[in-house]
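A single chain, nothing else alongside it, follows as C-alpha cells in the form predicted on its own.
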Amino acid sequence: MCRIGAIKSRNYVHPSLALLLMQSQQKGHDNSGFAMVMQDLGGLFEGYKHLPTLSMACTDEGLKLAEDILHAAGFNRVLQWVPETNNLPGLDIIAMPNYVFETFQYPKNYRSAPQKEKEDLLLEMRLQLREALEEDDLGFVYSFWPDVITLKEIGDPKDIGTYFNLWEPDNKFTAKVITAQCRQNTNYDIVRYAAHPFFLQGYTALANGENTFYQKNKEFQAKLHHGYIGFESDSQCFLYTMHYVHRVLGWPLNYYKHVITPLPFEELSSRPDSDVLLAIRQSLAHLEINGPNTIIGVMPDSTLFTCCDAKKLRPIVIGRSEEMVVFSSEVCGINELLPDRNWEDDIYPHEREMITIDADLEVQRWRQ
C-alpha cells in the first residue's frame, strides 16, 4: 500500500519535513522512488511567484535542448537554482545527470496577455518540451508554472533526501504547500512520471490506492484535452478529472466528489438536486472511479482538499495546529510533524466527506 502526505503551513517549510512525514510510515516504502510538489514557495524563488518555474531532470543534451527550446519561444531565464548533490558511495538513487530548477520571463509578446493565454502558453511549452526529450530518452520535465517546483526521483527515500541535502532544513527551499508520496503506483513499471504527485495547469493529485477504471477512464480522458497525456499510473486520472471538472467545465471542487463517486440511484431520487446529479452521472460516467483509494489534491489558488473511495478502503488522517496542517495515510506521521496538537481534534474523513483546507487554515467539511 502506498503512503502519501501533505503540509499546508501559515509559514514557509523546508522539504525535510516532508520526508519526516513519510520517513515514519516507512513500512510502506519499496525504494521505487520519492516525489514531492512544492506550491506557494519561499526562499530563492519568493520573489519570483508570477513567473514560470521549470522542474527538470536531464542529460546535458537534453537540458541544451530544452533551454533552445524555450529561448526560441522568447523565454528569457532570470534564475537558475542547481541543487548540490551529495553522491556517496552506497546512497540507493538512479540519479540523473542534471537537476534544473529554471525560472523564466515570459516572452514579450505574453507579458500582457490575459491570464489564461499564458496559463495555454505555459502548458504548451511543457508538452513540447516533453515530446522533445522523450524522443532520446533526454530528461524528464514534471512542470512548467509560477510558484510550482517538482522533483522525482527513483531510489530509497532516505537516501534521494541525503543525495539532495533535504534533511537539513534552510531558508533556500520552501514552500507554504508540499505533497509528497515514498512509494510509485508499481502495478506499473517503475518511471519518473509514473510517481506520484502528478502535476497539471496549477493543479496537483496524488493517491493511496488504485482506480479498477483505469482503462475506461484513460479512454475517455485521451479524447477531452490534448493535456492528458502519459498515463504511466491509474491514478493520474485523478488529476485529468480534477482539472477537467473544475477548469475546463468550471464546477465547483465539490462536484468533482459528485463525478468520480456518484451518489447511488436510489439515493438520487430522493435529493432536491437530483436532475443535476442524474444528468452528471448519465454524461461522465466514464471519470467514475472504483477501487481502494484516497486523493489528495492540491487547486490553483492552494486550497487542500482530501476525499476518499465510496467505500473507505484507505486510510487518511488529518491533524492540525494554529500554524499547520498536515494530511497523512498514518497517524503516526502527523505525530512525527505536530506531537504537540490536540489529538481529539484529528479528522478521520468519511467515505462521502470532501474535506477542504483553505488559506487561512480553516477545515471545511463537505458531506456529499
The other form holds:
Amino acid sequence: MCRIGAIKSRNYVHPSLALLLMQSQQKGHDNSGFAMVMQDLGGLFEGYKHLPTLSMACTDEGLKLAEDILHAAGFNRVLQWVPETNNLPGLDIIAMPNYVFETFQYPKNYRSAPQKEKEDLLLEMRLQLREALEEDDLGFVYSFWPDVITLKEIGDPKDIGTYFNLWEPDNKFTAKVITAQCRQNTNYDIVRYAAHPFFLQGYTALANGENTFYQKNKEFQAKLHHGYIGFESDSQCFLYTMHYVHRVLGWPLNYYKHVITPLPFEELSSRPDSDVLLAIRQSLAHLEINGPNTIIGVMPDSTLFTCCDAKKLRPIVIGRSEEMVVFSSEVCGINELLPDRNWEDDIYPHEREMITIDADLEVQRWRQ
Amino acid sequence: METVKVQDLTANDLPWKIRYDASRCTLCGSCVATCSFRAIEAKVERRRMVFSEGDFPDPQQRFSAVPVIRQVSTLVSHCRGCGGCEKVCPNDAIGPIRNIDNRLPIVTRCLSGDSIKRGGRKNLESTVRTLDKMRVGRISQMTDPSLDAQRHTFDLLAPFGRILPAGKLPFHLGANGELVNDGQAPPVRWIYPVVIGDMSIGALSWRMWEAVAMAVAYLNEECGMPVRMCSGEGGVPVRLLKSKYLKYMILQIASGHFGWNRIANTLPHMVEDPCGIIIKIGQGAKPGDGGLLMAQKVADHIMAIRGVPKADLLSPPNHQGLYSIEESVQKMFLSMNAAFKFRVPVAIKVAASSTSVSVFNNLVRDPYNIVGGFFLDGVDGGTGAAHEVSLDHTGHPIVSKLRDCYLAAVTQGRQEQIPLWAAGGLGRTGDLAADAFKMMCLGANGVFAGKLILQMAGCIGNEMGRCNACNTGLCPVGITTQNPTLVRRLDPEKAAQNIVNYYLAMDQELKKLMAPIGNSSLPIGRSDALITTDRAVAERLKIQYVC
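Just the form predicted on its own so far, so send over the form predicted in complex with the partner chain.
Time for the whole complex; same chain goes first.
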C-alpha cells in the first residue's frame, strides 16, 4: 500500500524531512520506491524561480538528445545541478546513469510572451522530450516547470536517500513545499512514470489508494487534453481531473471534490446549488472516482490540499506548528517531524471535507 | 378402413401434441373452457369392447360412445403449448407435449398462401447467450475493499436527456467564488436504470397496461425508486395524461402516430410534464418493420384511444418524410422538443443494426444538442405481432452493437453526452440485474425490458416456441388480448405486485454486483470489471479473456 506525505513550510526545508516523514511509516508500504516533488524552491534554485527547471533521469545518450531538443527549440541552460551520488555496494536502488536538474532560459521569442503561452510551450517541450527518450528507454522526463523539481526512483526509500545523499540536510537543495510517496506501483508495471507524485503544469497530485473508475477515467481523460498521457498508474487520473477542473474549466478548487466524489443524488437535490452540482455530476460522470483513496494535491500557487473518497476508506492526518504543516498517511510520520506540536490540533479530515493550506499556512476546512 | 389423406393436417404436423389420459379424466370440462385457442374440444369416440360372459370362451363385442377430449388440428386453432389445460386439470389428465416433428412452418404457408405472423420472441434458440459468457471478474479485495451491499449507500440512477460537455455548461463565476448556472441547458432526468419498455395499450390488455402503470406508481411513491415506463405507440388514457402520474411516463411516438391526437389535445390540461419522449424509429424484434396490431385486437377502447377503425393497424416502416438523420433531428426532435417547450428530453429508439454506430455518431455530433437518449434494441426483444420471417431472421444482437456505440463515443470523448440505453432479450434467463449490470459495464447507461415485465405478470411464452400468440388476441393469461373474458383472467393488482417485487429484488441484486467491484455509482463503461472464457467475445468486446 502507498504511504503519502506532504510538508508545507514557512521556511525552506531540506528533503531529508520528507525521508524522515516517510520512514516511520515503512511498515505500511513495501519499501519499493521513493518519489517526491519539491515546489517553491530555495537554495541553488532560489534565484531562478521564474525559469523552468528540467527534472529527468536518463542515460548519457538520453541527456544529449534532450539537451539537443531544448537547444533546438531555443532554450538556453542557465543552471545545472547534478546530485552527488553514493553508489555504495548493497544499496537497494535501481539507479539511472544520470539525474539531471537543469534550469533554462526561455527562447528569445517567448521571453515576453504571455504566461499561458509559456506554460503551453513548457508542456509541449516536456511531452516532446518524453516521447523522444521513450523510444529506446533513454530516460524519464518528470517535470519541466519553473520552481519545481521531481525525483523518482525504484528501490528502498532509505537507500535511495543514501544514494542521493538526501539524509544530510544542507542549504543548497531546499523547498517550501515537498510532497513524497513511498512505494513503486505494484498494481501495474513497475515503471518510474507510475510513481506519484505526478506533475502537470503546476499541479501535483499523489494518492494513497485505488481508483476503481480508472478505466472510465482514463478513457475520458485521454480525449480531454493532449497532456493527459501515460496512465501508468490509476492515480494519474486524480491529477488530470484536478488540472482539467481548475485550469481548463477554470472552476474553483472546491469543485474538484464535487467532480471526483459527487454528493449522492438524494443529498444533492436538496441543496440550493443543486442545479450546478447536478450539471457537474452529469457532465463529468466519467471523472468520478470510486474506491478507497486519499489525495494530496499542490496547486500552481503552492496551495496544499487533501481530500478523500466518499466513504473515507483511506486515512490522512494533518499536524501543524507555527512554521510547518505536515500531511501524512499515518500520524507517526508527523510525530517524527513535529514531536512537540499540540496533538489536539491534529486534523483527521472526513469524507466530505477538503483541507487547504494557503501561503500563510492558514488552514481552511471546506465542507462539500 | 379409412384411406390415407396425406394432405390433411394432423396433430403430428403441429408444434404441440396434446397428451390425454382418458382413464384419469373426469370430463369436468375445465380444460376445454380454459383453452383460449380452442385447440381442444370435447368429442365422442366410438369404442369397441370384446368380452365373454359364459363359463366357456364366447367372445362378443360391444360398441359404446365415450366422451373424450381431443386436439383440434387446424391452422387457426392449433395448440400453442401454453399449458392452460394442464393448469386447470384436477387429475393431471391432460397437457401439451412439444412435437419435434412439427411441420407447421411448411403447412401454414402451403395452406394459407400468406406469410406467417405471430407475436412473442425469436424462436431460433441455438447458442449460449453472450451475456452468459461474461462474468464480473474484477473483485475488490484487501487494499481495495468490497463495499457492503446492505449498509453502504448506492446511487442507482441513470440519465435520460442530452448532457452537455463540461466546457459548454452555462456557468459563470459568482461574486463569492461559486459557480452560477445562468443559462439554458437541455433537460436531463435521472431515473432508475431499468426502464419498462414500450408496450402499447392495444398490444397489451388494458388491465395489463394498468398493472404496469400501477407498479410504476407504487415503485415511485412507496419505494422511492424512480422507475419509468414507456407508453408504447398507442396513446395514453386521458385520465393519466391529466394526472400527476404523467411524470412517470415516457411517451412514445412512432411512425403511425397512434394516440397523438389525444396527447396533443390534452397538452393544455397536463399538470405535470411527462418524463420524456421516445421517437421510435425501429424495433429490435422486427427491424425495418413498423408496428402491427391485428384487427382482432382492435377493440372499442383501442379504437377510441388511437382514433382508428377496426382494422389491422400497420405503422409504416419509417417516419414519412424523413430522409436523413440530419433531417430527422431537425424536424422530429425539434418539434417534439418544442411541443413541451424544451422541458422534456426527447430520445430516439432504433433497432440494433450494422449501421447503428453511424446513426449514433450523426446524432452525437448534432450541434443542436436535442437528442436526449439513444435507445438501442437488439434482436432478442419481443413484439406483439410480426411476420415470423422478420422475427426469426432479421435483426442484430444488442451486446456488441451497444459496445460499438459506446466505444464510438469514447473515441470522440463524448461518453454519456447522449445516454445509451440497451434492450433486446435482457433478462431472458430471468436474471435482469446481471444482464443490466454487464451491459452497463460495456457502456450502457441503463437498459429497458418489456418481455420480462410480461413474464412477471404471468406470460408463459418463451424462446422455444411456447405460446407466442400475442398477435391472435387470444392470450391465455389475459396480457396481450382485448377479449373481455380473457382479460379478466389477469389480476392487475397481483401483476403489479409481482412487478414491484421483482424490481425490489433486482435492486438488491444490482447492489450485490456493485459492492464486490467497490462501486457506489453505476459502473458505466467499466469493462475492466468483466471477464470471459470466450476468446472471440473478449476480442470483440475488448474485455479480458480468462481461462
